[in-house]
Amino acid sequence: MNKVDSPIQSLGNVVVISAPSGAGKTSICDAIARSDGAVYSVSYTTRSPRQGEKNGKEYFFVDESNFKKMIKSDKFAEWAKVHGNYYGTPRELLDKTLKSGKNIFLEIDVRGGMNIKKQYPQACMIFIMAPDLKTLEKRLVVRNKDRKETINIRLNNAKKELTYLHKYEYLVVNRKLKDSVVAIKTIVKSLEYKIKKDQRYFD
């Protein structure tokens, strides 16, 4: 069978979030993680656990070695180092959902989401942010997480993270959370009707 009579094969899609810290996207991501037909890819860092994060469900948590040995092995389809700490996308499960026919969704920085972006063209690119910088400097205080020094960086953070907003398709401001699920969702089965031009995995 020729290539131009075969049957468009039905592809996933990368969908890239990021946010600042504060932002959201973390309650966002796990409420779309709930909804049927979707992946939450899980990174690997090298940062140790916080109260009540488990092994294998907010990352997968290992030493420095073992990190870089995998950066050797080519295992990751981004990494980065961020405040001191490796973080990197498992590229076989990402691979492994898009072939199966469901959605992916990375929550990643945004230098993470440039390298994606390189790796998987057709990646939706969606950026998660507060109504303002006061309104995050606010929530980032009532979360209660991190010291006064820490909350300064993260809105120094912010600031240059908002520099890389004209190379994401969508911003999704996060007054409600269920408001802004319901936008991701929206945004995310639009994507069906998309034609993609990606060859990767077509036979």
Ligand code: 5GP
Given for the second form:
Amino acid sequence: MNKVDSPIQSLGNVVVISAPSGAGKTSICDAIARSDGAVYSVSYTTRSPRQGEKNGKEYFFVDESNFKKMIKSDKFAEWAKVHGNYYGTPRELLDKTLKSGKNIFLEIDVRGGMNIKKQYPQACMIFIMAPDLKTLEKRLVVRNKDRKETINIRLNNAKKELTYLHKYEYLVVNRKLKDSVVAIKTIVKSLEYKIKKDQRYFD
Ligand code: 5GP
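Structure of the form predicted in complex with the named molecule, given the form predicted alone:
So here's everything in the complex, that chain up top.
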């Protein structure tokens, strides 16, 4: 057990943010990152970079054989195959950030979220969703150059992801970006005052 003299010196928090495609997770997280200098975990993935994405910024792009080597050498805190590609959260930055007392944000899928919660039971679990499935579909159509089948796949995935909702602690319905950013900042701020079960405070 870690002994700390004051709660202020306690460890950072893991903040898991999951959302169906089209709910607005990336815009919200970008806004939070810009304003707070929060630490975001950069995942490894085997998917190809999209236009404008830079290695080490959005993701570390690796091939499947390297990804599998990393799994074997226990480099990931969690990993999952999402939409046919592998994604993994590097363990080193996560643990280093927590030890330094800072919060770390993980934008990961629902299965990754469950995996993290098992290892970090005090992780703060936030689910972001559009006001309803119709709106989600509209957003996918508007923002996406994807074909109809791709949009349908994403919508079906959204329904599956929603079955995990009750395993999360907070739901942010993303109507307006600005309000959602405030909501998540408020949730994260409250973590400063949360009593951590594995920490000693005054004895
Ligand atoms: P995209 O390829 O559109 O950036 O992400 C696809 C999905 O993979 C999103 O739901 C995203 O949250 C999830 N994802 C990104 N990084 C990770 C990760 O490290 N682990 C897991 N489990 N999911 C991830």
